[in-house]
Every structure is written in structure tokens, then in C-alpha cells.
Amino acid sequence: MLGYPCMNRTLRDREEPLRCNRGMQKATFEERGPAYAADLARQNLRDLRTILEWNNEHGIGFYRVTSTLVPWNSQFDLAELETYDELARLAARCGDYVREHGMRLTFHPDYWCRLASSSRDTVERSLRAVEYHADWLDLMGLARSPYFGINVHIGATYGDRAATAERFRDAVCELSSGARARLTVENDDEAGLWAVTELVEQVSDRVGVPVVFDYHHHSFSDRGLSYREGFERAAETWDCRPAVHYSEPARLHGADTKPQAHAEYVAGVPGWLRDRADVMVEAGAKERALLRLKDRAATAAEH
């Protein structure tokens, strides 16, 4: 399967946008409340379940939700809400679509979520992120497995890699069954940071995290693996079909700005790739590089 992050721009730029990330700043939270949080996190369910749609008559089985599907939802108890039934109605009316249509949802917790940070306030900070991502998807009632994944990088190296590993391992056996169950773990796209190979030796092998290949990433810190020897060194950490990011930089299209940065659409995806992985296009596109990738593959098939 191939899927996108996050944003549907074709369903975004509706005259009525359809969108599930809705949040609000902190004065406004702090002024309104978890009753508006949960009053926009209503709206982005019901969307999903619209975007989730939309995604299957387009072929599209694999995407990647927002973090901002229930707002501040760190500052709350999602069942102390008085419209948590609601909530959960329909949390599994998306859930059951997903199961229904052979889909795939994963969640990518932004670049706060440090697990192993060096600040025990970080630290319980990115716990508490984590699982309430787990307990969005339990709501959903999906599996209790990395196939619908929470997405982390380990982010730094604090100055000792090896000390950081241990306290990233040591937060990984924090998490409720339900949370660590659905854990995956993220190639850095900086040569210092995180590569395949250390966060197999470091994570996967020592409390059985699967690693999710990125192929942008992996130019950054191959550590002398090729693309599909660094793609083989992840798989091998998956009990289902592994999840794997692939973008292009945009950099090869044309674009004057960093090496990290991503292109609008890509050039499209190796046969290789979508062989052995699920593979969620990094694209600024959106489900249009999507589209377009399909358009071109159609193109070919005639020809």
C-alpha cells in the first residue's frame, strides 16, 4: 500500500474544508477548555471518517493521522469528558472502516516527544503523548500492534549515545502493553543522530521495537548499508509488514534549500520498496503525489 501524511489538500480547499486537525492556541485552551477540545476533536473524527473514504475510492490504504486529532488532549483524561461516549462512537465508526476496507492508520507524535531526553519532565511529557495515541487507536478498537504504529525518533544523542539508548529503552518499558505494543522507532536524517543499524542493535534487538526504514533518511546515515540493506536491517524487526518512509529531496527537483527537505511530488517509488513495505510518501503533495504516482503508473501500463 502506499499512503500519505496527514493533510488531504484536494479535501482541504473545499468551499466547507474537511480537515481532522483542528487545535487552537494555548491562551485559547487555557480560556475555553477541554469542553471546546473535545468540541473540535468531534469535528476532526467525523472528517476522518470522510477522509478515510475518500481515500479508499482513490486506492489509497495507508495514512498517517495528525497528532491534533484530539486537542491538548495532554492537559485531560479523554473519559472525563461528558461527550466521551460520543467520542468513542465515533472513534469506532473510523476504526471500523479501517478494518472493513483492509486499510492502515498510523500516528507520528511530533518532535517533542523525546522518550529519551535527558529531562525526566521530557521524558514523562513523551509518555503521557504516546499513550494517549494508544488510547485514541484502542478507541478506534484497531490492534494492539505496530501494523497501526506510534512513530517516534529517539531525536538526539544527549552527548552518549549509549546512555541514551538505555534511558530510551528504560521509557520503552514504562508504556502500558497497549502503547509499547504499537511503538516504532525512526532512522535520523543527520549523520551524528540515529541510523538503521543502531537502533537495531540499540532498541530493536534489546526490547523488540521495529524499526521504520526511511529512505530519505538513510542517505544521511547509511553507515555504509546500501538502500536495500538498510530497508533488509529494519524489516528484519517487524512480526508484520513493515512501514517504511520515502520521499525525494527537494533539492533533485529543482529547489534551492536544505538537503532534509522534501519535494512537492517524487519521481516514484521503488517497485523493491512496495514489494516488502507499506510505504508512506513524504511528499508536500500530499495525496496528490499520490495520485499523480498512480496517473503515471497507469500512463505506463498502457504504453
Given for the second form:
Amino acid sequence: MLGYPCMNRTLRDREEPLRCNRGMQKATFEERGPAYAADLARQNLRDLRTILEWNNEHGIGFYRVTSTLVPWNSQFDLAELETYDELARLAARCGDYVREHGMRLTFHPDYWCRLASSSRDTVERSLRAVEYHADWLDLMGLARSPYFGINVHIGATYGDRAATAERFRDAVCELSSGARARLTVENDDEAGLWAVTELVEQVSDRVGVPVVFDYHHHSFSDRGLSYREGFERAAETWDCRPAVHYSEPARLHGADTKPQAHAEYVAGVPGWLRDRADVMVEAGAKERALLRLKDRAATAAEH
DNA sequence: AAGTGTCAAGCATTA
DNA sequence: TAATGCTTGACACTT
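What does the same protein look like in the form predicted together with the DNA, given that the last one was the form predicted alone?
All chains and molecules follow, beginning with the one already shown.
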């Protein structure tokens, strides 16, 4: 399966925009509190169902859900919301649809989720972030498996790689069983950060967290492994179908940007990767990049 | 209605 | 020691 992250531009551009990432700034949250967050969450969950239907109708089975699905969820528990039952019903409608159609969802908490931080406060906030993503998956009734993963980066070395890996493993062991069962870890996009091999050896082999192979990031930290070799190392850490990320550098498409920047579209996902994994295509044009790929494939088949 | 500056959270780099 | 980039949309305020 192929997938795309978070925003469906086609549905967002409608007269009545559909989206599942309504949020608010701090001042508004302080003024209006969890009740307003619950109202936005209701609209987000309602639209998520429609986005999933649209995806399915367009042959897209894989989707990354935004972390703003329930805005400000770090500040309250879902269960304490007055509209909890309604949110639970709306979430269940999403999960039911996913299961009925054999689809796959993942989450990707933002870059301040730092489970290996040298600051204990940051670790605790990060643990909390993973937990509330897991709450959402529970609410949807989706399996406690990395198939419905919560994907994070280590994202720093704090000047001591071994100590950082150890803190990450310790944090993994602090998670609830439901959250831990869903956690995945992805290779970083800088040479000095975490490469596939390091994640496999220092995290996955020790505490069983599967490694999400990011094809583009691998080019910054390949440690001498080809793309295929990097993928193979990561694939061994999965006991279900691996999830991987694929994107192409914007530079390859003529943009004058830093090497890490993603292109708007992708020319094509390698067949060997598609055969073995579900591929999250991270392209600026989001779902339109996938539609273009399918279009190209159909055109090629005619010739 | 359209335009603009700013935004919860972390870290590394630079000035 | 303090500012900046990351990556990007969307919020919130101004015109």
C-alpha cells in the first residue's frame, strides 16, 4: 500500500473544507479550555472518517493521521471530557472503516517528542505524548501493534550516543503496554544523528521497537549501506509488514533548497520497496503526488 | 476579504 | 548568552 501524511489538499480546497487538524493557539486554549478542544476534536474525527473514505475510493490504503487530531491533549485526559462518549463513537467509526477495508494508519508525534532527552521533564512530556496517541488508537479500536504505529525519532545525541540510546530504551520500558506495542523509531536525516544500523543494534535488538526505514534520510546516514541493505536491516525488526517512508529531494527536481527538503512530487517508488513494505510517500503535494503516480502507472500500462 | 506576523513543546548550530 | 533553523499550516490580529 501507498500512503500520504495528514493533509488531504483536495478535500481541504473544497467549498466546505474537510480536514482533521483543527487546532488553536495557547491563548485560546487558556481562554476556552478542554471543552473547546473537545469540540474541535469532534469535527476532526468526523472529517477523518470522510478522508478515510476518500482515500479508500482512490485506492489509498495507508494514511498518517495528524497529531492535532485532539488539540492540546497533553493538558487533559480524553476520559474527563463531557463529550467523551460522542468522541469515542466518532473514533470507533474511523477504526471500523479502517478494519473493514484493510487500511493502515500511523501517527508521527512532532519533533519535541524526545524520549531520550537528558531533561527528565522533557522525557515525561514525551512519554505523555506517546500515551495520548495510543489512547486515540485505542478509542478507534485498532490493534496494539506497530502495524498501527506511533513513530518517533531519537533526534539528538546529547553529546553521548551510548547514554542517549540507554535513556531511549529506559523510556520505552516506562510506556504502558499499549503504547509500547505501537512505538516505532525512524532513522534521522543528519549524519551525526541516528542511522538505521544504530537504531537496530542499540534500540530494536534490545527492546524490540521496529525501525521505520526512511529512504531519503538514509542518504544522510547510510553508514556504508545501500538503500536495499538499509531497508533489509530495518525490515528484520518487524514482525508484521514494515512501514517505510519515501520521498525525493527537492534538489533532484530543480529546487534551490537544502538537501533534506522534500520534493513536491515523486518520480516513482522503487518496486523492490513497494513489494516489501507499506510506503508513506512524503511529498509536498500530498495525496496529489500519489494520484499522479497512479496516473503515470496507468498511462505506462497502456503503452 | 485579504494580508501578515506568530505560534506549546527540543535540540544543535551560529553569532 | 542569545538567536536561528527545522517544516508547515493555521491561528489571530490588522488592514
